[in-house]
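The chain below stands alone and is given as structure tokens, in the form predicted on its own.
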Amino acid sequence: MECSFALVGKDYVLVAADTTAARSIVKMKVDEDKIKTLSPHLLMAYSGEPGDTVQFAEYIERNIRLYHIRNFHPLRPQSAAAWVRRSLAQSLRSRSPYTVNLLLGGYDVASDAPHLYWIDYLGTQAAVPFASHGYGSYFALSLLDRYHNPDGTLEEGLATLRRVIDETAKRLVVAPGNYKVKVVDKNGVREVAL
């Protein structure tokens, strides 16, 4: 039952992934961490299944630091989302595709501005002001949507997160424990607690 969350405020980009990687029935790790962190101003949540997950996180944020170091500049949010939008495409045209949802948030220094991209297993891409994916994203869309203030400070964000957190874990009936939090803003990425 993996559930991850994202919105935008004012001057940062907030998200969340549950820690649990379990299989069918059963819990087998309870600490993992599901959010990438690609470059310094950019982060990816992912979900799905577990081999796709980490190999196609690891191939991004390996091709995304290559591409830091080739080039002496990070990739912009909106080019990232591009890049890794298409690589899901192109898997998906092969003989094994990558079965992976992502949550892509990012701060772009040089417009001084957050982007969040969602991005599913099919390779479609949309610019959204907040997002989910999982089973939690039954209860998360809705509250998002009459909470979320794009204009709101981190402590807006950190307690509109909470409460879709809080309705998950009431609501869904096999619903994750533990979250992990980063924002990304000016300052890079950083974990924070709820």
Contents of the next structure:
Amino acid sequence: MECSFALVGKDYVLVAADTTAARSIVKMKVDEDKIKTLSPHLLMAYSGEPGDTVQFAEYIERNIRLYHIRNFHPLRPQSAAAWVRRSLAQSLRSRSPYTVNLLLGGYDVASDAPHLYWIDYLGTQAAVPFASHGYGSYFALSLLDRYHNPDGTLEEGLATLRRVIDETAKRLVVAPGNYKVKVVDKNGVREVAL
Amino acid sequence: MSIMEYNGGSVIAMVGKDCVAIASDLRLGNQALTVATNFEKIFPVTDRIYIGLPGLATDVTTLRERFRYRVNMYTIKESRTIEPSTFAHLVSSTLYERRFGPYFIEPIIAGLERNPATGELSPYIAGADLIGCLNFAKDFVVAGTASDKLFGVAEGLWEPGLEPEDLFETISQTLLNAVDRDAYSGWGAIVHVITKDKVISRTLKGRMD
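Would you mind generating the form predicted together with the partner chain now that we have the form predicted on its own?
Everything in the complex follows now, all chains and molecules, and the chain you saw is the first one.
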């Protein structure tokens, strides 16, 4: 089943999402990238109802891009999160709501600070030091409560993330096999190997 | 599974002598799973009105934004700041607009009301249900997943005429002890005491488990 994790370190945000695209009990694809780069310093991991996820993620991606083109500067993470949340909250009370859960990680270049937002399909938004969606969260959150260091280096953050993923693999019956990990810091977005 | 208990959280407001206090816990949960321990549910409306919004967390943010918008519009149109009693009716009508598809929030309002004739400030607190039925109280109002416990403890601890520091102690002890008996609330608290010349805001640690 789908799992995504994210954590904030000293000057970066790490976002990890599994890479399986499943339908019912069947794996259709094992290398799906479920983390979108919304702007030069903004990442979004998405999960939820298949179909809704990609539709919603692309809608968000293109509108954030449009803002960037129109205004010559991208939305800051706080503002982007607020807009994404609002889109989900409005969708919730519409005829066909999107069932999409998000982790939004960004680096605010203006204030030199990393930001992480946990957003669910209801439009609930929380600014958090670490976050997770899916069944993995039952293991991840307790592990992160114990081991997360908000001032940690990237190496330390990756070690913690590895711990979380290993524990999920060990204890979760329906644990995903592969993850894609991306990091956002002052230099922008890049993919990292675990 | 009740939608009012989906995210958890509680708010309480109390009247003191020429002051009011409003306090809430800091938990945000997904049923029994705690997602965040820094989720504030109380927001400033003017410099002497605060509103607490316990209930469904998506509506906490949505309503906070709507109230901010409507209060800004009021301030511009009327060229004066809104009074607590007026704001309470604004809250009530905002909620009743959604009578048959409500926001799942039971707001609590605390502020100091200015008497237009004498200019004196008097304590004002009110609660509302999710469709905007107002409840004016002389002593205290409670809402959220620990509301039944809050009623019990507040009934035992509150007394009339408390000074700001004593009111702070009373509301803090009431909230902390009530949320300790509620699985959906807790993880620390935030308290605002509104007095004539300043607002005292303090973050408390509770049983962090």
